[in-house]
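Single chain ahead, by itself, as structure tokens, in the form predicted alone.
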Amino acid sequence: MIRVDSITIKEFRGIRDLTLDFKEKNFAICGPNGTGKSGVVDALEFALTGNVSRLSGEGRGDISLKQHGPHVDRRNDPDKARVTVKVTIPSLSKTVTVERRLKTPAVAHVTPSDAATLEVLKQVKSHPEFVLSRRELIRYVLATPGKRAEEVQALLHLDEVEQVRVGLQKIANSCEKKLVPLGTASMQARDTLLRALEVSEVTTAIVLAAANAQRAILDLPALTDLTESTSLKDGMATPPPAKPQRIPKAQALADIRAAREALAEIASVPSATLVAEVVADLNALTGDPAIAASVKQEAFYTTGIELIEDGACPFCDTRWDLDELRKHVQTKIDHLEDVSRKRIAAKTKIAPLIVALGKAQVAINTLVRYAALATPPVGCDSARDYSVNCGTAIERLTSLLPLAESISVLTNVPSVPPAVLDAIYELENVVAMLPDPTKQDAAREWLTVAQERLEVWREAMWKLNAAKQQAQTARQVSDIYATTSDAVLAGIYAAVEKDFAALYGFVNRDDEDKFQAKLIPSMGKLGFDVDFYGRGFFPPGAYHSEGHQDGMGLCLYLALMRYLQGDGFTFAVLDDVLMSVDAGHRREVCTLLKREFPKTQFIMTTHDPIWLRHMRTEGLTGGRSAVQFRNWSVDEGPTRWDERDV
């Protein structure tokens, strides 16, 4: 995309005035430790991108690019810090000037301006990966594959597929946990309709039998098919607006009975039995600190795990063994499996449970309908309040979290109020002194109440089939999304782990020549393993060198950045990135750089002198293609030694 001419830095983290020539070629900066190489870094990525990631991102605390990126002292005085770099661009043949402050990094001044320039500095703006650190490089190699996935997605900017499809999955999950509920009302619709309907099963046959047998009574002509429009009671004469609806006195002894029944299962001895099962469970697991938070605390630690590297802590940056740290957390993970574990079973227990109470809601609600259309209407103020009781112990029950009020909860369950019992004794007092209907009133109350809930069992199945609906297409929407979007990544990392391959076996042709790599996709996930020697295939930190893993590192960064930006990688910024790797593997990733990248401009920093010098004897740089820091001072910023020649 572009090649950097030169870069002028003022005022910026610790340089005070410096300016390189790059002339568009590769070039080196050498120096020691704290000398001032990775301000460079920064500022080259600050005017090109208007970040720094050294100053962003997870783990930087209070730490920020407005505040951080000035010059200390000149920390209140963003306006003075500045970086401008002077840029071709080969597919223009155009040389633009860039400029940003600190002051207001978001904008960049580009001159000349124009829209072809302006569309080509977007392009290196949204690739920031041009610049590549170590600690970015061995992430590559030593990360958790869960991480690894993001990192090399993040790199092929393919990071959104990722979360596009734990997105989707997401909602497939949520759209099947809906299903429950919806059922367990369809079921309870169901059971009011074949006790309004009297009959054990709910087929168009049996249920047009039944309704015609009391249409007849009524003389009313017999229903031939059953649809979604269709009337029970289609044709019956509307009673006039001035008449008390009355108490289908039939149904509603046989509502009765239900209740009586439904609450006779919560007050039963299995129930009771099941109840001090769950309690018992529940109370171990109260003794556990982890239960209140275990979904919370199982998904940050698996989190963590994976960020574990450089042998610390990623929370509190402690030293630790790094066997010993994941040993740690791994423990603490595996501890939450379990107690996640122990409350789903708790859970699966608690279901019928749950059930039950719903069945005897809906039967109570029903009675208090029963009872406000009595004269004078039955006093039901504890069935009504038992019926919000048993609302709320679904929903606790359901949630489970907090135990303590889940065992609460539990413990009352099989306990029904006697003054419900009472209140259900006298309506059905009330009910059984209504003077028994005519053939042909019994016949309007059956077809009225079985339409009404006909209604509600129609209302109840569209809805479940709609969540049903709703849930298949979501799964397979994310089923066919994620084998989409593995396959297509599968076919990207082929290619890479092909690439890597050659260029890692190029560089370590001594003894690796034959050289082979895995890069193994799964849901969510980037396996990598690396030939050992022919011995088989193995995670890199395994049996290979801090040097091996190095140079594995820079082949597959190189690998996917050529896979990335093709022709258009034509500039990166390598910052030690080689520290570990041995002299005569030096020269060989030099000669790799030179031969497989000749159009790709690399600035380089190292804080071997030797490593330079490689550089120059294998001609990855010129004479003249480099600078030395020599120290550092607060005042001064680095001090350069610029060899030349005699």
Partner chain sequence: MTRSPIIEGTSDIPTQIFENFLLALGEASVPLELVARLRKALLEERTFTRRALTVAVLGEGSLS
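If the one shown is the form predicted alone, what is the structure of the form predicted in complex with its partner chain?
What comes next is one chain alone, with no partners or other molecules.
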């Protein structure tokens, strides 16, 4: 993407005024601790991204770029703090100047500024990982698999991939959840239709036979087919709109009988013994804190126990005695399974009550509509309230939580208020007093009610089928996404794993030339195991020395960057990343960088003058491609000692 020609830093961090000429080549900055090396690294990051990762993010507390970015004596004058870099964009054969000021860190003053240049600089800004410090390096190597996956995903910009995966999965789950109430609604609509048709099953032949018997009374032609748009009352004269709607006597009496049966079912389904039994079960569970989250937790532990490998907890990576860990997790699973069993048992016992409550709710709602049609209307407020209570009880008993409310519902709902029964009795009397319709009127009423209920059932079935179709599609999309993204990621990790092993094996070819590594993606985690002298695969921190771990971190970073940016990997800042690596291996790192990354400009910091010499003798940096800071003062900033003065 870019190479940096020079940097000018003014009143930024510990630096008052400093210009370094990198000349687009590898460059080394050497100096004891606290002489301003990292200030240069921060300045590079700031100029190219508008941010300094050391001053932002997790664990930075009250430290902020705007407040603490300027030199301490200029903290109230952030406009004076600025960094200017001159960069070359090889792909555009252009050299541009980028200046940023602490006062407005988000604004980059780019000269010359054209769309292509700005696009490249935008790309650079979106890859702040061009700066690698030991802190980041350790994140790749020693982090837990979950954290490592996060870091690597951030580096590879995979957060969007994960966001889509979670989103599609949630959509599929939510679609499947909607099927349950829609299924219940269609069953209830079917029951109501059966009652209107006075039949026991809904088939085309049975519905047509029942409807045609009534149509014959009205001299209407028989229906020969039952399609989605067939009307059972096709051809029947519509009553004038001014005429008040009549209560269909026979149907209303049948519905009143059905409502009584439904209410009786509520009282009979859960026998006193059964209610007492379920209440006792639920009371026992109220004392258990695991009840609220048992389903999720049980699934979590059950998955976790399958993932226990090499004696480490799959969640926090703490090493345990394998048997102890399994026993520990199994105890939790056993307990949660017990809680879950009790919940399922309670739900199974109360399932018939939920169905009965649903039936009663629908039946009462039908009667409430008849009551409104009566002259004068029959007072049905108690029945209406009871219907609402049934709905609430269904919701509570379906979720079963909070337990205290479920217990209260269980003990109160079965008793139907006498006012409800009184209202039904009154309605029944009013309906019974209605004059019997003529045979023709009864047939008209039959066809009207049957058609209404057929439409309700059709709509319920249509909604259910549409929801089933949606659920199936959403699950298919989610599954295809999971399979596709897993395959692409597996390919990426396989390529990175191979490149990483080759890079590390080269640096350590004196004794680890057969080195291999495994990057194992699994459910949002990224396992990282490395070969230890042919004795098996272990986490990097298990047997390898700190120096080897640093080498692994650098090689993994280089492999990831090469995969990510390919030929666009033209610039990287290595901030004191090899402090634990011995002299011999540092030489090999120099050879590796020179040989494998000839198109990449590395800016490297170190406090070790010997390492600086190695870079030069190994040809990684040229004669004048280094600066040495001798000391630093708050008033002057770093005092430099150019290599050429040596």
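Positions refer to the first chain, counted from 1. No experiment lies behind these values; they were computed from the predicted model shown. C-alpha atoms forming the largest set that superposes within 1.5 Å between two forms make up the rigid core.
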query: Rigid core superposition, residue 93 Cα moves 2 angstroms or more between the two forms; finding: no
query: Core-aligned C-alpha movement of residue 255 between the two forms reaching 2 Å; finding: yes
query: Yes/no, residue 117 Cα shift of 2 Å or more between the two forms with rigid core fixed; finding: no
